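Coming up is one lone chain in structure tokens, specifically the form predicted alone.
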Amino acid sequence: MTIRKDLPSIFDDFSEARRNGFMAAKNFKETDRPMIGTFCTFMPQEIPLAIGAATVSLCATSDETIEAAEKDLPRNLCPLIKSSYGFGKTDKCPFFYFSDLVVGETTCDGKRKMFEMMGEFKPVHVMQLPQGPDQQHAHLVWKDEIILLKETIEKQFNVTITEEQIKETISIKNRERKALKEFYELGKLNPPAISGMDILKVLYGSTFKFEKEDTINELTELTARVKEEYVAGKKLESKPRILVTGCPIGGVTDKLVKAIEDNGGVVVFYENCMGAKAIEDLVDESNEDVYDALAEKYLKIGCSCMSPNKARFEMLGRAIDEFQVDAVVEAVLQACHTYAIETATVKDFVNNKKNKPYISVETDYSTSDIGQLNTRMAAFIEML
């Protein structure tokens, strides 16, 4: 007989997905299937999935290996880049260790140059991302980059990837996106059904689960379970509703979410890479040209590397309205120049276009600023 876990246990299962990653990755590799490490949501997972490979995020989220990385990289570099490189160099990341190929993308100059150095000790393929999404040639360039990725994987693993296989994986990834979207749209419930930390556990943890069908089923069942208990009266206390935007959230940077929720707020929406940014739009399955369809979908991601970055503000505007957001908190990693510069535009949009309070916080992967984060979030939320 299957024992039905309570909701906190289910959320902890997702939270543990990364920590239990070594054995999961080892077990996956023992099935003789490839593992492809990725650094960004711009990488079209449909291509490696077409050969039965697992894709796993390699963006490290702690300062454990930054000291080792700084032997090669500048100290004043973004902590995400240093941490990612450090975990690869020291082999302390099981996902990096088991990855047969690493796929990078040129979302910033720091990562671009870091990938060159990483290529000295690991097979690395870099996708050259165009950063003017409204220009016609950008679509053609990204389509060519996706085809080049397909050819690189074919050569690396001595396989042939057909368009029919890609159509199948497009369907699978779209179903996964729909399941994730239905889950994070629980944040629309008012009063809240679950905490922002529980939402983050699931969004972050799902990226470390390798069997897509299992993940889709788990997400669908979890969403239905939360709705069922909500209807039965299991609800959280009404609190100021916060939207979190900016740099990727996860690992040590959970400290920001904890500071918000420990001081009287509740996070109802994540616009970050780990949240809705890469999930909201589906690949057009009616488009017979699979590479054209993939290029169109992935260039819609509203990353701050894009100029102009219309997609980000369209999503922020919709989310503020649909999730009944009271205020916006932006997370900026130290030395992440594109997000740091864009904070001025985001603040103007939130304050003057949506008439909502806004605050930005600069942080890194250390725990030294937890006290300061608590003080700032307490004052900000008290104002609300």
The other form holds:
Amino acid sequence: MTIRKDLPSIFDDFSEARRNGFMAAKNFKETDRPMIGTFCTFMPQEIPLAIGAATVSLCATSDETIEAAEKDLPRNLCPLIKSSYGFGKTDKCPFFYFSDLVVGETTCDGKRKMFEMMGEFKPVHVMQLPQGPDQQHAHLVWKDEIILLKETIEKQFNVTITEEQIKETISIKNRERKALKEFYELGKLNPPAISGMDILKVLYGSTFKFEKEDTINELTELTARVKEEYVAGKKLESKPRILVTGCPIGGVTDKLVKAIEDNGGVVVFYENCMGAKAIEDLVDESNEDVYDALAEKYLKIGCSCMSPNKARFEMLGRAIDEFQVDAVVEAVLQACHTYAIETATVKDFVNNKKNKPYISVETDYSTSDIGQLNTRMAAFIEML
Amino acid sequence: MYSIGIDSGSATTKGVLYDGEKIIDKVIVPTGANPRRAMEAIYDKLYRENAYTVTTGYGRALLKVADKQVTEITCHGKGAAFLDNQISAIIDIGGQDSKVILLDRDKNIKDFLMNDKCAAGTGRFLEVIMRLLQEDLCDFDDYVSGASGTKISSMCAVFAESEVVSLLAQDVSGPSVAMGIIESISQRTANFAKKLPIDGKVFFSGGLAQIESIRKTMEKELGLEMTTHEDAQFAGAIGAAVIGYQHMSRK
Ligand code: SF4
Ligand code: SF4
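The block above covers the form predicted alone; next, return the form predicted in complex with the partner chain.
Following is the full complex, with the preceding chain placed first.
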């Protein structure tokens, strides 16, 4: 039934997904199903999925609307926040335009205050994310917030969401996570089977595909194809293996991955939000209380907004070993305090607990620092 | 056997010819508006048949005949260690950026930091202020001799400039302002360097390194011994030549 395409064109299909996402979103809306805009991996997608809605990430990755945003927001703010707000305000983002409801979380200070302002021109529901993810009370608060999100959606779209429906979406999301995980675990192959750029294309592109079952099938087929060709001898040259961590990247932040791979490295693992951060852990399907199961999974996300943030270091440590990582590169968006501060702890962990080199680079959504990024990455890789 | 190292910097382009033991020739020309031409001119001057050529610096990709490109971080580290093999770190304050490089026991790069976002930690800052004071950077040591620094509190070069104007209007002396700027650059650079576990003897390079009073202030702020070399500005080119020579002999 499917025409067998060669791998490069499959990868390009995924990277086209965002560009074609506009049409996909339009087609999706024409089937009379709602679309929910999200900003963060803490948002439990299982809830909107239960009413047949699609979720789409509104985290903008271009500097196009930053100027417009700076009319309302301070200059010295993370570009992700400014540009996302700007796209919403100027209605330049089709996904924002198509979103019937925007869901935000009280993650970092910048985002939480921005959501208040965004609420002026768009229906925004903000989930109150608690701190201290290991604490029992945090778990209870988050569970409550998930129920509140369900009720908000029920009210806005005039539907009832049953636990049976949520059970079903938990199972779909788990299957999607497994498919994504099996795909990015191709990064364990040494010598590598595919470039980090191709991994990124797929991870990023899959967030702009709205029919989950199709995405799961495509991913499974893709992984099998890569493995097949690897066994048949299609391998890349061995190079220093890099783990990328830090602020959410994707879109314009391709420039970092390009700088790494143009200068002699290969990215084998993404710990950021586009990558493993929210995919690794599944929701416990044996837990009869679906809200409890969801709260448990989502509070385990190792984001720097959390204090303490042990989960991030557990994942980093495991990935460094399992993916045979030679060095760690962290990308920090300008003016992102939580990630910038945490670089000191990450560096200490990587250098002293894992005995691997580490570098952090500050960047933004412009292309003006490509030369500097290249020099830094080249020097870093020369050092390995 | 010879190797050539060429370092294309933002202000000057430097080149050296190396025979595996010592530097036998060196050239420096202004980079000007055409970095490629500056590199070609140096290459022609140093040319030896079969010499292995390594380029480094901002314009490193521009010389077509080069055999290899290596970043300025790696070259700078290697070159400084060639000039003084007792060092364990390098601090370079350039016109555009500043960098800190740590070396391991074998003089390979262990870690580095680069600052290219903030002018207040670079030579450009001092240049701007000296222009304001209408003094020449060449006579800096004489100019500030005996002066104690006034505290400059602005964090940014642009604001510091207006702070200096108002200090001068309050009749604070020029040398005292200049010393204040030096202390501010040194403090900033030392804090930046201390983000890495810096220790041992530190090599100081970049345009400011040749000025005794600046090196002394840096030593005080950093709390470590700092040395430099009259050929410090050739460190990048020397490193490139040394790397080229090693590459050639391995083949
Ligand atoms: S980095 Fe943190 S706040 Fe940002 S999207 Fe990821 S989980 Fe959410
Ligand atoms: S990158 Fe940092 S500052 Fe920006 S939205 Fe994410 S956590 Fe907040």
